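Below, in structure tokens: the form predicted on its own, a single chain.
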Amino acid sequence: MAAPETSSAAVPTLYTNNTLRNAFGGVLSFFILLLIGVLAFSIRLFSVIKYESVIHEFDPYFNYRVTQFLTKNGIYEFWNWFDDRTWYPLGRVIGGTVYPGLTLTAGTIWWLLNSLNIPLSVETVCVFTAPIFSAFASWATYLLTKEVKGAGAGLTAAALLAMVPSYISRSVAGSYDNEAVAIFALIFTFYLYIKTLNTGSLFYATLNSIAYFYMVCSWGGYTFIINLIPMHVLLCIVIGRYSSRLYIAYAPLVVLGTLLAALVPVVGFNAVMTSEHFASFLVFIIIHVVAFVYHIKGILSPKMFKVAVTLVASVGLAVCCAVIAVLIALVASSPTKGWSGRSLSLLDPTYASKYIPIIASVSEHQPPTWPSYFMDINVLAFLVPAGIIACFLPLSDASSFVVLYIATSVYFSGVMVRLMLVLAPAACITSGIALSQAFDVFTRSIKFQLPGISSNAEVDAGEASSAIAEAQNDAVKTEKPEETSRDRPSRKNKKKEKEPVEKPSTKAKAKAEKKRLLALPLEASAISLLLLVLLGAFYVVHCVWAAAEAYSAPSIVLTSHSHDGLHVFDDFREAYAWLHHNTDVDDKVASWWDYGYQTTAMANRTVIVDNNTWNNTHIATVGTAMSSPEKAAWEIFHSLDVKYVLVVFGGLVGYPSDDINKFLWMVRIGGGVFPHIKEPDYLRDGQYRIDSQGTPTMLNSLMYKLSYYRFVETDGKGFDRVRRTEIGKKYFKLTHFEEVFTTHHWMVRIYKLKSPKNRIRGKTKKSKSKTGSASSPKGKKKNP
């Protein structure tokens, strides 16, 4: 009697150890996430520390500028805002074309923080949003991965995307794009869709819809979501895994989603009209297709439901075809086929090259090199076969949506470098998976081959713990129908409760026996544990260096190292500032595009172009003229009532990404507009050369004019560091434009257009000479 009673009492022990352990494991993994929010947000506040609280690069002016407008005018102007400021003479509609949520989520926390007495100013408010997002999304993604292959996972995965560069490049303090509170809407959709597709709630699916819209307020991104989420319910049908849980996931996601895309102006009907949504409405329709004919082979008998799936199989290829026929001639009626540029762009990676040169022209849309690979996610570019593996083992619904998530990403961002930020979380994920299994197979071999451990008969705590849960359902399920029939169990009935106790433990002790089997050699875990540290090390260390060095300093203050120091060029901000407080405020001035945002909120001056390149055509004819010989130049800046150019020039300093340097892209637009511009004309035996040998069509340009006025007055040879050569045309004169303003480092110059007047006065008073002496007789006066 002795032996059944000592079994028996151990039940509960080891339950009572089990739910200890699962409660400090609970507590323990708060506070690890919480150190990893700290780590996500203080790793990107290098640029703040090592520069100033700035707004960085060129786009997040244009939102620094909307933000500062919603929260001074209110939410109802924002919408409303005609910007007359842009795209002289056209303006921009602000509150129809801009992703809201970066604007909307800042304004918000602005306005909180007032209304607690926290007087925080707005540009304050932006500089930090993007670090504190990058924690919610660490906390997003252990969510999502844990929800996949469990807690450990999600924690390592969460550590993992707190600091890889790739993510950081995007989100350190100060980067105030709409990728900052994207790639956490982004993690957060997935995170819910995963979990209503674990749990079939219909709570979960709403939370998921309005994660998606909140994703639509944010990016343009988000058209990456509506397609891979119908590519794995379209992969789950047909590897025979459909179940109502999927049905719950996708159907309201379609229907409540796409009701709330649609309220974002931005988007509006293109939610439905446009080609990168239609993948949804077709997996839509065939999973209620799939739905029914498992509804009605639970209702009908065999033979019946034979002839139910032909008639259901015949009228969802008609509706299908119907669909499709609609899809087709819709988009054949559009010269994209109903796709974007930039989504063409995607498809086909040499669509922009050929067709829309103002989109390849961006740095960022340029595919990436493999040493970039190395560079944003580092070692992770080495685990993520081997978590791609482990989802296999085994293949869930969450599992294989990582596996797609993963393909899909890849492909992505080897066509275009700025999608590495989409790779970033997918590697992570995959990369903690990987991770945390590894170190559960090592750490598991070391435990069962310890002398302690290895000589203890009893069950290891984490295998019985889940053997007593299996027992206490079997004895619950045993117990039910006994005591619904007696109130008090005779003594065979107690042996018979005891037995299906006894028996779950000697599985597991079966199962402990067969994991140690399985087991590695003790040195070589030990090794390979060390080994995982070591990388993990190593990861930080480059993690950091990438924070700190590579991604910290913000473009519009640049800092170089020489052998005498450090050296600050703080051009940009000089020359805005001299644009404020000396020129008009009516005043319109020229430039290439890239600078567009940042002379409208720092210089708070009328544009002609900025960054949202929206109209192709007013940016050929910037490009045109800067292409053109000055007086040509001049003519076309005057019929735009400019008044002043700014041009960016790097060959004093050794500053790369500068005009010179662009121009042959200003030269493509400009042709595929205007075909009078031929690039070949620019080039000499294809080669695009500024020197002696460059071509007079380039040395008379005017924007070689513009860099390269008085420069041989520096060095007296004229010596570009950035071309590395000599100038061809060193000594020349303006004759339609004058310098007005050249910041300390020469890295931006400010010309002045000169008054019609005078020319023309000049002109007709020596035309008026000539006639007057033609005239005239000889020994008459002239008219002074």
Contents of the next structure:
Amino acid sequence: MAAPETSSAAVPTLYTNNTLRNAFGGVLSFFILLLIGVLAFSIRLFSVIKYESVIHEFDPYFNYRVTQFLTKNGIYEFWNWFDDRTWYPLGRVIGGTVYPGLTLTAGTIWWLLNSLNIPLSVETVCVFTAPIFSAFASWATYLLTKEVKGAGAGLTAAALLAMVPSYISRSVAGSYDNEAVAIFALIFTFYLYIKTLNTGSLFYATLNSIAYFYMVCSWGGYTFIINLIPMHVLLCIVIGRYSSRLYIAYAPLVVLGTLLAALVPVVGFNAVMTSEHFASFLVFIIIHVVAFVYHIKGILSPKMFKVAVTLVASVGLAVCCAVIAVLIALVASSPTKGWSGRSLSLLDPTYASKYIPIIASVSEHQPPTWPSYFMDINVLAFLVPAGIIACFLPLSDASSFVVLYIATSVYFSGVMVRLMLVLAPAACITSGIALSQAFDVFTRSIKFQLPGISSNAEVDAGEASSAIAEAQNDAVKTEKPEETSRDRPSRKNKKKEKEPVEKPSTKAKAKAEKKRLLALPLEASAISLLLLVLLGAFYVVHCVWAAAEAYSAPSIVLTSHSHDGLHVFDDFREAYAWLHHNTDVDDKVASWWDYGYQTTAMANRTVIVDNNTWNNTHIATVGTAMSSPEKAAWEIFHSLDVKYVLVVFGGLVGYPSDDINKFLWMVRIGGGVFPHIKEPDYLRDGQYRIDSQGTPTMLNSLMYKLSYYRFVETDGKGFDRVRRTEIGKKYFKLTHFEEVFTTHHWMVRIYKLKSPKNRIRGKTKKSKSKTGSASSPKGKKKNP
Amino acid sequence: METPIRSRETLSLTLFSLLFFICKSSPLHHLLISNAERRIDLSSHIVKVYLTLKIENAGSTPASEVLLAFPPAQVDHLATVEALATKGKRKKTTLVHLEVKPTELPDAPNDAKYFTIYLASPLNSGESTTLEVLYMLTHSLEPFPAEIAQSESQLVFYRDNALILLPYHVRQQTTFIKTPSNKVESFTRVEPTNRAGTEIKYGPYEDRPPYSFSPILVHFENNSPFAVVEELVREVEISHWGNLQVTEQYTLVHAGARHKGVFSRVDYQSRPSLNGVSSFRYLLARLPPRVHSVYYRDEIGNISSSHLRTDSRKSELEIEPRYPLFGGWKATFVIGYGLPLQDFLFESSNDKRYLNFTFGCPLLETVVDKLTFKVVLPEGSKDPSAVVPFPVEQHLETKYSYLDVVGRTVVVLEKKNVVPVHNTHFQVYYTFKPIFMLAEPMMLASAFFLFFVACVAYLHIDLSIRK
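Switching from the form predicted on its own: structure of the form predicted in complex with the partner chain?
Up next: the whole complex, starting with the chain shown before.
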């Protein structure tokens, strides 16, 4: 509510020529920014207030654990950390496979606070890192939008970003994930790029590379930057906007940025060797060629230049063709064409579902639905087109970048829900521009027509464009033509939306006359203003609702409201705490990979697979074990040295994202590597069911048995509240596993592998055949 | 079951005779006990022994000390020894606490350990007096079988002496052993012995020489929660701004018979009377009144299952660990709360302040193997000294907390084997000048002041080279 209003208040203040009022505007916008920061921080605290100060979900637990390691052992140990508590028996080189930006940021904050003797725990720092960086991100948005369309738009965009639900969903307190700092880094890198583009300063270009480095440290999404900026450079060159500022903005970024990026262990030589980065190098070559051509053009006479062009073009084309041919051959020789799976699924949305079930199985990698757009960016979705149009009035280098940014991010968000996060800042920036321009037009119209201040309005209008013109900072620019060219169409645009009267007359008219004609009618402006404020209010209400209700649940502790009050389901932590305190330190726990990070972080036990999903075969092995009958599963687990198996079961309390519902993915992923697991075996007529119609393979699978073991004794029927059906097989015994712990609401069940039986003399023959099959478990598993 | 007991008995009898001969040479037998009664309470996992001794001075010189002897195995588990003297006649009796100190005797038979009771007034020749002695033993009930399944109840051994081990001649003595239930599997008979309900009576035995020993073994059912806090760190932080912040870190373990095999939630939930009788789900912590901002969490977050009841005299916090504790299962958690300072901090006459706080563990009926009590004094306080009514190890530490420069003095008190009897008040004295309270606000204010000055300076200085 406050944000659009405050910014609208700031806009006119900034448009004064009085020094005192300018200073006042500066102070005012400073405080508005401060408040926006506070807003961004505090709207994300719902999770702490409604639940508790705790790390959320899955990946944040891994980051938290890494941060703990960093703060305990120092930076050098961190780079060399080989984690033997995960991916047993393979282990994982954490230092070399993790984006260290978030961890290092939180670690530094913690270290700073502790050296000031402020004894905050690592957990507290981790929980509040994301809200702090959201405040930074909204300030970065202000800077970026200010560079594009002036301070008013900047403030509006910052206020919008401070509470955009899409970003809130990833940065509530406790959501300690890479995106928390990466979005700030992304926006800040873009800001510095635009700043360099506008000023041509090498200082900002260097800062830009450093910001890019921070982004590379933080998130794999840095490839978005390193593709978007070259695209923009190319666009500028193509539409004839090449300038030395463009060169300064781009060339140092590629050279320095790539060098710095290669310093991050997880990127390393990928920074020059994978296809994601090729675009930047290609454009790097092109911009040099263009720069060279411009330079030659300046030196030579037009005639000589033509001769040189023909000469160079003929030779150059031949060389280029050869080089491109070699490049294509190189790229084509690699199996994935040099692209990583996730990037490929971005380019070809069907790629993952066809080839990599592990990527497809993650819900955040699915394409979003339309309601999710409304949920995540709300009214911004309607303001974006207006913002894009505003960006074209007039088109500067900076505003063309914004247009390009929004266009690409809309595409990416359409491929993966997760990338809605990249869209959010772009949407906020364009909407901020749209809102600010609209406010600008309406307030000026009102001001112009209200008696008494009309004389002021003229000056104000002139000042307004100068503020924006400053940002564009083109070499030669008189105020008048710029002003007319900008004002006229923008008004036309607004009128097109609101009221198609008053077609603007010719430029030749007297200035005052023109002003009056360009102004909208008083009533129309007032009503439109009111409507815009209402729109803003609606946005704020929605954002607060989303932050409070939709995105604050930490997912490790669930609550439900029933007639007898609040009920808390804290089963996950119950199980992890039990594992932590009542099993041996070196015991291995097998579970589906979703719970890997949490098990290592909360229970401190070795897991077989975790959310890092880097080894498909290993995950497939666990998937196969879960889909196999008990004995075969026992053999697989035993060969992996597993002592406990953990399953998540929601049937008793109706928790829908349990292992039975994820089971088909286990079958698919397992079957992808071990062909004896066939998905149709688990489906009855293409339907996945666990009732009496379920297939025998399904009802004999380990997952079914571990989930429903003695479940029927709870209510006598075995009614599953998630699948809303009675289970198919009710009474059965476990032969190779024993129940060692089940949480209060049965949501987590832990089983122990029974130790292998001693050989009995009479059974030597049988056991011999067993040992034979144990050496090749795949052959054995086929039998049942 | 019977055989091991018998073999142990023979072993101990030889031991006893050995003891008997050595003790002949003891110089202490001019005292004698005319009547001794011992009541052993085995109803919880803390063994409480009440000893009533009627002492006569048969020697010629006045005696001011009375010795108590304990076998070495018991001394390790001895949590507390208290002695009370009855004064006055009949109905006007008052109890006076007597000083009790562990003593080393050079010719202690068979490594027996001694405690000396210092009488309030020396006992003259021919006089007699009555002493009440209370001592508690921890970890003295040995689960047998050592591992039980979920549906079984817990049986334990208790080993002791049918006769009271004393370095004096005892004319008449009786021992009563109280078990928590009627279920007694077996007990050693040393005639006359009889059992009625929950009580086993040994004796009366007449005229036993010093150091008489006759081992007994009681095997009985005890399903009371064997809640043992392996390590408890209590930290009390004094802030002169009016708050006392207490943080208590627990490592709790069920020290009874270890849980074996399956834990079935369905059995545990549907048949609670038959399943997991020896396990426990709830613990009650008794906190001081006017407690505020109570939290109960562990290293992975808040534990939502707790209830706080407060009234004007006390606060009770009922906590439930994340999972029910079966034998051998562990849990760790932290309880923290704030208290109003004026309830606990006082000024003494000699210009000193002192904190008056309760030692021991707030959880009821628990044994603490190792208790570390840290009193964090405010920054700038001097001359700390602690007055504790029983022996504890003390040392000083320094802790750095919010924006400290020189650090806060921490008085660390350590004690092993703490039982609820130790929940008594103790005092920590220190001197503190109130001006130190302003140090941190002043520091912050000056830091901000400097920051703004720096900002103003930066805005007014033109650093550009070109004009």
